[in-house]
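In the form predicted on its own, a lone chain appears below as structure tokens.
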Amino acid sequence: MTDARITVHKEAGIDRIAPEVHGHFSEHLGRCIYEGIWNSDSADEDGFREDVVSLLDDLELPVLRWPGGCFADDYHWEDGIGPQEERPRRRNLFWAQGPEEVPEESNAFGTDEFLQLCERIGTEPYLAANVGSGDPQEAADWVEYCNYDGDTELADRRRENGHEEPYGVKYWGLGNENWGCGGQMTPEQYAREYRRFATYVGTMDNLMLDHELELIACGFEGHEWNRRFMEEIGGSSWGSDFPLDHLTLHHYYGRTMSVEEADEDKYDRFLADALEMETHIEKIAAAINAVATTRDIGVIIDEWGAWHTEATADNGLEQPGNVLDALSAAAVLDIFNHHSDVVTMTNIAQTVNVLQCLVETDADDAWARPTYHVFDLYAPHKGNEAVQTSVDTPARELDDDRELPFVGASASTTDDETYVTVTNLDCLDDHTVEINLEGTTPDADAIDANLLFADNEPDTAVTADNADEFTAEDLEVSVDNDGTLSVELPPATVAGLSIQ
């Protein structure tokens, strides 16, 4: 019997889903960079792990954020350029590094290595400049080194370091968590610092560059902080334009849940926590709209994902990768689609080995985690027009006065295709779901459907030996005479349907 119904309102467009919504984040933390992306026994002649690069290339990452995170506001970019044997070894103030777990940074992987990685996998780089312990000249010099095509000392240094043409880096974050590890600033203090940096970095594209820069300010989950920051920025004499293109926040969930010790009740609370992403997007958008407009200043969630008790500073923030986390990622990606009119980028944390990573490695192998397969299943949404969906679903009451809706969905369209993703967030029971595409009577032969995790328990963790068990399988779809689609979703599964 049908117990959930989804209506896709094909004519009720929301906005284009920016491909950057499927972005990623890599920080000098634990085994993300060293032994993850770079410098291992399986590395190629340039130092990159071929197995990791291949997996990232296949996923077609639209944007990758680097070097942090908290690391960014204690990082000085000139330490990481030039001959590697001449680069200074510095402290890593916030995190242990690599398999030795020492709080030191070799600087073997720096600006040119990161930007060359981005070129190899065809992704747009997003650099986070040091506001907490740096200065505006350092940030402006980094832009010049990366992007200027003229005859200056910094442009020549880039050429000497092996890259004749400018990299053309577009996205520049000015600071990271400056309310916390980036300087413990008040919103007014950060706004004033941000203005200083934006004056020098933001002026670079007036005369020196042939492309515009997009400047990104770091916001906070405490949304009163964002309102005060925006008011301080808006109170300056910038004229009609604001000195930022995007405002960010970071949202992690599951911080009190052990992956290995959780039960069904904790699964429900964890997934309900993930769904709170929608409230955060609405509140940060409201803080922007109170002073400016989200038509001009976009919302970026440039750190998000599951963070469990297993992930500690002592182990480089590593935690098991399982189906439950992947299910939460699908629910969050649906939320991003629903808010494509304000969300301009997101970056899941982190790309390799750390937190809710997409790729995991050991000394010999690299493999895709369940969350990787969710991003792959959702990839057809990128660049499409998001459209409104109505979901009528049963829910379960939780013991904290919240409820968990069992079925979620989002949809997007092109001229000749509708793509629908559907999640069964119920970790206990199957759900039969009807899908109606308003104004369309699809042909069964024009439907291609796939299902993730039908044969996996929510707490099943991926390893090198079982990684192939998490790939998508065909999903049977029935079509009624009136064109209504019907699918059966096992517990804790994610489906993607392409309707031509």
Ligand code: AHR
Given for the second form:
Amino acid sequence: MTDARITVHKEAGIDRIAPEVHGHFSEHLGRCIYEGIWNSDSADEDGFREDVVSLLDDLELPVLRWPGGCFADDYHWEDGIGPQEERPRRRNLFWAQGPEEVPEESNAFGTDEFLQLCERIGTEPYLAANVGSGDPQEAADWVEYCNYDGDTELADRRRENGHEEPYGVKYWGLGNENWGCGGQMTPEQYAREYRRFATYVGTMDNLMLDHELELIACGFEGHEWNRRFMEEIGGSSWGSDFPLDHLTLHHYYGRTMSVEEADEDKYDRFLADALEMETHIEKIAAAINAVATTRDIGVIIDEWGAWHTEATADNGLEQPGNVLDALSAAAVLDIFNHHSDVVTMTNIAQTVNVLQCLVETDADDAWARPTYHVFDLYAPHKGNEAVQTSVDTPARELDDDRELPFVGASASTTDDETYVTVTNLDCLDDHTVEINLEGTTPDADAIDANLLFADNEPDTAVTADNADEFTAEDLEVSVDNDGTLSVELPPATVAGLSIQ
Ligand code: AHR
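Right, the form predicted on its own is done, so what does the form predicted together with alpha-L-arabinofuranose look like?
Whole complex next, starting from this chain.
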């Protein structure tokens, strides 16, 4: 019996899905950079782990944020350039409690190593400059070191350090969580700091002939903060060229839940928490639009994902990866598609070994987590036009007055393809889902469909030994005479359908 219906309104376009919505975030924290990406026993002659680089390369990451996180506002970029043996060793203020092997920051992985990684995997870098304990001069100098093509001391240092051409870094964040670890600022204080930093960093834009900079301000999940920040920024005499291109917030969910000990009720609440991403996007967009009436300022979610009680500062924020977390990522990616008119980038936290990482490593191996396969399944959406999608679905009442809708979906189109992703967030039951593409009668031969996690339990932790059990399989799709598609989704699964 059909119990959920999806209608894809193919002619009702929302906006292009920015490929950067599938972005990632890597911080000097635990085993993310050191051991995860750089400098383990299995590193190549340049210091990179080939197994990790190859997994990231296959995924075609559009953008990677670095070096933090809280680390960003305690980081002085000049510590991390030049001959590695001369770089200063520093304490890592916020993440000093990581695994014993990396209690301090060696600065062996710095700007040139990060940008080299981005070049190797074809990803756009997004650098987060230090506002909390740095100054505008330091931030503007970093832009000059990375991007300037003239005859200055900083541009020459980049050349001496092996990169003749400017890197052309486009995305520059000014601070991270400046309401918290980035300086405990009030929104008004941060707005004033932002204006000061943006004056110098933004003016660098005039000197970067080929590289337009996009400046990113830090916002908050508490939306009153965003409103006050925007009002203070808007209260100045800024015009349409004021350097503020995106406002960000972070949304982590599942923080009070042990992923190893959770039961079905907790799964439901966790998934409902993930779905709150939608409200956050709507609220931050409203705070922007109330002030920035004459221009577009994008919404970036530059840290998001599952954060469970297993991830503590003592263990470098490591937690097991499983299907449940991957399901939440699918549901959130659908939400980003629905809001492609405002969401310009997102960065799941964090790429390797930390929180809801996509890649996990030990000394010898690197493997993809279930969330990696979700990103792979959703990849065809990147750059497509998102279209309105309505879903009629059963739901379960939760004991906190919310409900968990079982079936979710999003859809996007190109000239010759419609791509639909569908989640069954019900960890207990199957759902039969009808999909109707308004104005189209698809041919069964022109459908290619894949299903994730049909044979997996939601809570099985992925390890090096079982990692290949989470890959996609073919999904059977039946097509009625009127062109309605029908699929059977087992509990806790995600499907991707390409319809030519
Ligand atoms: O991703 C871990 C931490 O979470 C980041 O350093 C910080 O920005 C956030 O609170």
